[in-house]
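Below you'll find only one chain, the form predicted on its own, shown as structure tokens.
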Amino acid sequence: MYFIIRPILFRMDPEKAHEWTLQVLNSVWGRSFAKLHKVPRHSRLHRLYWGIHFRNPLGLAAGMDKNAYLLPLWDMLGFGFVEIGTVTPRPQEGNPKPRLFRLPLDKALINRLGFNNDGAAQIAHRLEYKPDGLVVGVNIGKNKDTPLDKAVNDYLACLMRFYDLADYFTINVSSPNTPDLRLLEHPFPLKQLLEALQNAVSKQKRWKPIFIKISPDISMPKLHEIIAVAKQAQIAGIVATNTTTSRENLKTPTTILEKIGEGGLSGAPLFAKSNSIISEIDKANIPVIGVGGIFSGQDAVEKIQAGAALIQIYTGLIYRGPSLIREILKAPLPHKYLANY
């Protein structure tokens, strides 16, 4: 069914198509559609990490449902967990439009959305009604107008606002669409940020895991610096990776890319780069949530074989539709991986 609808959606402006799709999915028709695509739940796919029971290892990456409108629907479609956001303390509109672009020849997207979201207060209210059994992570960031030297306050504000509602937190310091945000990936500011967040967690009655989401554009020496900081701060793991600013080896003509301009690229071109970074993190014995370029069940298996404990999809879902969820959950996962639970 999705392949009948997709040509219509791909004739629309990408952001309008995204908003329209979410509105339709949030309707009675959308819930009926989800029931048709509902994926059977198998105990062989259960995962237990960080004291959290995941029904399966497949998650929806941050960015698809920034404002937590469709948690019941993602639950019905079969996701084991959903990451909402990126959420900022105050609502913000994000960057000027147009800011989302398709690259069909490369099975990719370019976005420069800029943390457009409804703000922590409104989104937290929606999480009060999340489905039982669905693991929900909150991807948090800073408002665009918050100076970098005050960024920790924004992250702390989001952490505390969602602490009793979320199952885990992802610290977004790697989006290319908020000016200078990636400076927070540097060892000293990252260490300060993570220590402040971990200190806040230590004062709560119940521990909850914190992850950092990193850029695919970092060098190997810088990756090892981040790994060292992550170990020192004793965070739960790393989400690898965010979108890339690279435009290397794309099939899309340069003239089109130049017209589109800046933004983070996601999708198939990110697959190998993401896997390489995942593998390096896995060697350091840090748990990884792997994301980037999953378009098939085999891609999911390779992401796990690279070292990912859990995986997430976004761009692949836009190009493939809900059938991708079923294909991934039916894929023959490594025997060692299935022994987790």
Ligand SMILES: Cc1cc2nc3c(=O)[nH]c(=O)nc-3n(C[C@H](O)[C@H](O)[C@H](O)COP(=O)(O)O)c2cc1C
Contents of the next structure:
Amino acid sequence: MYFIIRPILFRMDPEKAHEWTLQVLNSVWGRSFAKLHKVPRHSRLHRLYWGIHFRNPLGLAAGMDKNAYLLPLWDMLGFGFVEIGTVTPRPQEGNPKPRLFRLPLDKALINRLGFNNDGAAQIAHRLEYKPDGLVVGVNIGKNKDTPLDKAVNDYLACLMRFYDLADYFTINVSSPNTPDLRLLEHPFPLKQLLEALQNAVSKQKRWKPIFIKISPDISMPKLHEIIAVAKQAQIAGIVATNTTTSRENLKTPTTILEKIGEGGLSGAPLFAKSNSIISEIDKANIPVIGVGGIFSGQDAVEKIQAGAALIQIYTGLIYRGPSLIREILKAPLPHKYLANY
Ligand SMILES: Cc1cc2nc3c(=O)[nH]c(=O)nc-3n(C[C@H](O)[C@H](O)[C@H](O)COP(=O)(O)O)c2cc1C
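What does the same protein look like in the form predicted together with the ligand, given that the last one was the form predicted on its own?
Following is the full complex, with the preceding chain placed first.
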């Protein structure tokens, strides 16, 4: 079905196509289609990590449903979990358009959306109606105009607003589209941020897991610094990885890349890079949610073999449509054993 619609969608402006698709999927037609989309629901797919029951290890990556508009739909399409956001405390419009581009030759996207979202208060209301059995994580960030030395307050505000509604939290310190955000990946600010958040969690009645989402553009020594901080702060795990600012080894001509300009690149070119980062984190015994460039069931298997306990998709869904979900859930996904979880 998607192979018929895709050429039409790919002729539209990418962001308009995205909004239009979400609207259609949210209509009566979309919901009827989603009901017809049969996905495997075997017990072999169940996972129990951090005290959370995932009905399968496949999640929707952050950014696809930033505002939590379509939770029942993702549930019907078969995802085991959905990461909404990135959510900031106050609503913001994001960067000027155009800000989303397709690179079909590379099976990739470039985006510089810049955390466009409805803000924590409005989005939190939508989470009150989340479908039973669907695990929902909230990916949180800072507003563009919040100075970096006050960023902790933004993350804390989001954490507290969603604390009773979310199953887990992801701290986004790796988007390339919010100026200087990636400076929060440096050991000292990261340590301060994680300690403040863990301290807030320790005061709550129920423990909820916190993950950090990291960039694929970090060097190995830098990755080891992040791992050390993550261990010290006893966070639940790492989401690896966000989009890359690199434009290396692409088939898309340089003239087109130059015309597109800045932004984070996602999709197939990210696959190997994110897998090597995942392996390195896994060697340090930190649980990983693996994301980046999954386009097939085999890719999903390899992402778990690289060390991921759970996996997420975004760009693959744009290129392949919902049949990718079924293909992944039918694949022989290994069950990753996590010590202490
Ligand atoms: C259009 C777009 C918007 C995104 N927005 C966010 C976001 O708000 N927060 C975030 O943590 N990641 C965001 N991401 C990154 C994805 O969650 C994911 O980490 C990345 O795209 C790599 O996975 P993929 O190759 O399967 O797309 C976005 C990606 C795309 C393509």
